[in-house]
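As a starting point, one isolated chain is supplied in structure tokens, in the form predicted on its own.
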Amino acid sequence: MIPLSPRESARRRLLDVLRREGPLARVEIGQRLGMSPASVSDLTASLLDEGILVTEESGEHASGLLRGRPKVRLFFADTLGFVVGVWTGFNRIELRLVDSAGRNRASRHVERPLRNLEAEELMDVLAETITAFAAETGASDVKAVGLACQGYVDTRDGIVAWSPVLGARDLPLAAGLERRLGKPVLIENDASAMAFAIAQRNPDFRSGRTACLMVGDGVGLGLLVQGELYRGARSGGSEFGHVRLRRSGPQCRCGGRGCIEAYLADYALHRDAQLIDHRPAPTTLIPSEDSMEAIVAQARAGDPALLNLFQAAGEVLGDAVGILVQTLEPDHIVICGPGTRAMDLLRPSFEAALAIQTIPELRDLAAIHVVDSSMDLLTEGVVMQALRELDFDLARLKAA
């Protein structure tokens, strides 16, 4: 790939700050980037002329007085094409369509068997589902696809090395979908995608080191350093949910026993609740949200056995966060995902375990946040990453 020229790099930085922070006035762009007003005006003039940026009045007044001129903010035009975000869960697919300004245009939930498909058939199904979604929503100009997947994802080579919801291993998902769709495809671990989306919504998490522990269908970890996702040796994220806490613990989907996920994930809690009160087994491996809400409601109503179940899960959550505190020394730890639905039940034992298991001086360095979050953040995260990749091409100067 041809590197960007100095002017193109400046355009790239400007587009990136707008993508991260939303509409900004020229003076605000200059403050964020340390650029002079003349440089900002020069760059934004060309981006406006090319139709990449548009202006909008903020309603605020530049002078701070009601008589002042309304502040003009700049942001992306919404006419530069679309991006499709996809998340693959256990036999289900979530889709999101956004325009070039990052505005949500449509979303779909598709129930589709995936777990037992061979690699080529799986990629055929995903490509057909994405194509049908684009056609149904009238998105004739899809520029890219972002896909979030559970498991170990090699983002550099576009390979899903292993996933608990897909049968194939070392799956060349990005290349296979690009060949079928004729579009660039970015793939990401789902916990990293959620972490990225949360950081885009909260600027506090875009500075220093932030560890986002996602609890829901499974347990995943997204690591951010100065707002950018941390990558391992194969450009993947962390399989923190499969760290083993107890050698003889419960069965985990990865094939091991005693993993963090085997105590905290929805399927683990539902499995144990089923043994406690003989509730009907779920029709799929992953219980529905309604099933999980029913267990939580029964525990809140005072069922002693289920209260003990959540107490034990809270202790494991405290152990897990303690490991993060003492191995990563992060500035922020964010607990997110659907599993936060039961945080009131988990919190007492979570806080007690965290206090016991961590060195106080280290524990006090990390601010711990619980963020209400839905699975929508998974597709939002990969969509935002795909848009940033497309911005690289928008930063290039057009040939005269």
Contents of the next structure:
Protein chains: 2
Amino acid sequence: MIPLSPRESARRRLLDVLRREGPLARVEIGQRLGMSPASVSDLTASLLDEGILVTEESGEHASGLLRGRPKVRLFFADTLGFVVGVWTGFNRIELRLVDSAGRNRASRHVERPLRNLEAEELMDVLAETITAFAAETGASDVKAVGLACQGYVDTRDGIVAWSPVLGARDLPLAAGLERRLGKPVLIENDASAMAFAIAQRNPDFRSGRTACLMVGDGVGLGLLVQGELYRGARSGGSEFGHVRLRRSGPQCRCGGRGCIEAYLADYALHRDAQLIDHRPAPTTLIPSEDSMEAIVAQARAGDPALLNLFQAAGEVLGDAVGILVQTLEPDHIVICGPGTRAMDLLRPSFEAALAIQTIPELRDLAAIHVVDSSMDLLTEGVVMQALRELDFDLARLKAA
Amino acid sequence: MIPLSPRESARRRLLDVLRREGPLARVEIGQRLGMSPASVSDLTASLLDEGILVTEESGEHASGLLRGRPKVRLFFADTLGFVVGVWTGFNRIELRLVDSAGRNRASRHVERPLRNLEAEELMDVLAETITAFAAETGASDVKAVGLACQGYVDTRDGIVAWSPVLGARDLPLAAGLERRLGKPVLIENDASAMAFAIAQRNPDFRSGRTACLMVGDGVGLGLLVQGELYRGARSGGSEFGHVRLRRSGPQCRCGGRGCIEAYLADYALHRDAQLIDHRPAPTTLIPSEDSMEAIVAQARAGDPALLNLFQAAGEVLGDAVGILVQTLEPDHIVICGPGTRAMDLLRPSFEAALAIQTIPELRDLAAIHVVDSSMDLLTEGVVMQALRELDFDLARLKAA
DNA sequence: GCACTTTATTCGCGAAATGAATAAAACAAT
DNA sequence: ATTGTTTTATTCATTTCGCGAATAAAGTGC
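Here we have the form predicted on its own; I need the corresponding form predicted in complex with another copy of the chain.
Zooming out: every chain and molecule, the one shown earlier first.
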């Protein structure tokens, strides 16, 4: 919101590059950020002074002939405490503990249905789960929490306006958790978190415009412009998964029909596959990875009805990507999430639909990537953002 | 492309606000831009020095009691030459001459079919038309030309990658016109130009995210973020009008079927209306305003078949706006262009479709405006952008 | 003519970034 | 050992930029 001062922005870029590329010497930082050695010296001096960074003693010389003054690598002090990243699924909570450098220290997942909880109860459960996780991992000094969930999330005000996971609307989740935990809590749409994590790993996705389509429990979109998340009017992400592509399609969790999600999400494929097989209705809302794999395997073995299902899903995926291409003209489109497990089955109809949907000049422009991303990236993305917020606060606190 | 220096960016903002809000005193500029008087004094001193601005002598005191030192208003010198703005339609060229302050000095339109011309011939015709227009209006000193056209336009490289108006693909239109005219030429997608012009007139549209949907000869989208045009991978705009909403809909000019345009554009409504009336096929590709008005009048009079036509079009418009809401979460959506003439006929099905298509939380967020905009805004938008480019060059030239 | 009000300019300061000079810390060679 | 070479890091003076405060300017009202 408040535009960062030049100093704060340089500071942020410096810490970002250190988190991404491990310990770096000052010259290396200068090269990567296009800064003069003088500026880097200046910035790092204050960061060392504040105890945020430390110099690395271990002069483990890199291979090859080494002349000149040896590099002194800088990295985060390990006395700055930890941050917890959380992802809430339908009946599952993923947790991750990272240190101030963003390195994974512990991760865990807890099976816990969240769908039918009252708002207060839900926040109690989340707070307890987070506290227990921190205690079990021996992390006494958790500075902040980042939480990613499906739905329409107002990151600035910390409100979940709508979510298929939560029953409530306009839930002030961040404030509720902050009260319970006594720590700052950042909440974020999960597709946005995924997009951010993917962009941290691939520099290509940090320049220009990148649209990340996450297919899994639902379908979400995370949009990056110059490596930063695009934020809409309520600083939320996109509810692209609930664009209705077909006038009278299958039922969607949002209450509508024919949404992108209602064809592509795991729950949709699973539901339709079970109808085909005349098996009993699923006991849980979200199918297990095993059962999804079983459906995919059955389709790969040649089951014609299931092949039809994936063919229709691929077509919807092609239409969806086509809309993104025509509307946003992105440099990169990344298809990610568990749904990519069936990309071989989706691809023929996906590419056909994309070809029909788009003008060739535009289609050839966007590089389409299928990234095999685990759900780990969700907590990684949101925890990195929470860390960045913390950097910002540290800078503020020092100034005061 | 090259990031503007702080000075250059402040300079641009100053000239922008002067073009928008007429002659202004230095204090007034400071208030509007949130700059200190000292900074404004500094900036205006150099601009006066360079002869870009002049002080206004006419001390025509505003009404009411006036005490204190009188304001000295600043404005553009009128010795800086002119800029021509052009819009190319199917069989029509719109022209506009503005001075360096952006004030309209002359405008004209020429009936001239452009569809079936070869690339070289087309550029000859355009160059001749522009030269003749400048000569007729007595503008001896035209500094630059801005041209808006439908289709997928690469503004940075000056290439029309694809356009329904032009036969050619990947036409280096800017370079071709620059060679013929000996002046810099800026080309731009026409919906982007319209969006820019609309945002110049309404400050609400210059903050946050504004999506401008232009309905007329075709359907185009111009996207503004913080008052500046969003540019995609090839720095073009969007081809949103060619998103295919219906699997097997009516034929579109792009070669596909079921595009948004194929329901909403004038040519589509006119074509279908004539089929209904069993009248002969139209002689021109683009119907006249009169014939469109006739169709609308007949529908308003209660013709059931025509009402169906507008009902279907409204539904598509609702779906289109819904996609924008769900994907981009804009602060403002502006529906503009000649197509708004039938907004009363479109509105019921438009609103119903929008309600079905969107999640209430998101829908309530975006303010939807219907702006009765004349085609004049097209040339206005592109000419203002060409002027801004010129400011930029002036700053560069002085520095050298 | 004098007080008052509003507008504009000047001046000095501080933040930020940089190039150039300098210092530091090693190894290599004699 | 001493000196030179090479690379890394810091210091310092300079420039750009914007701003607050003081000052000057240009009117009106009495």
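Positions refer to the first chain, counted from 1. These figures come from a predicted structure and were not determined experimentally. Only the largest set of C-alpha atoms that superpose within 1.5 Å between the two forms is called the rigid core.
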Open item on the list: Following rigid core alignment, is the displacement of the D78 C-alpha between these two forms equal to or greater than 2 angstroms?
Closed with: yes
Task: Rigid core superposed, the C-alpha shift at E8 between these two forms in Å - done: 5.3
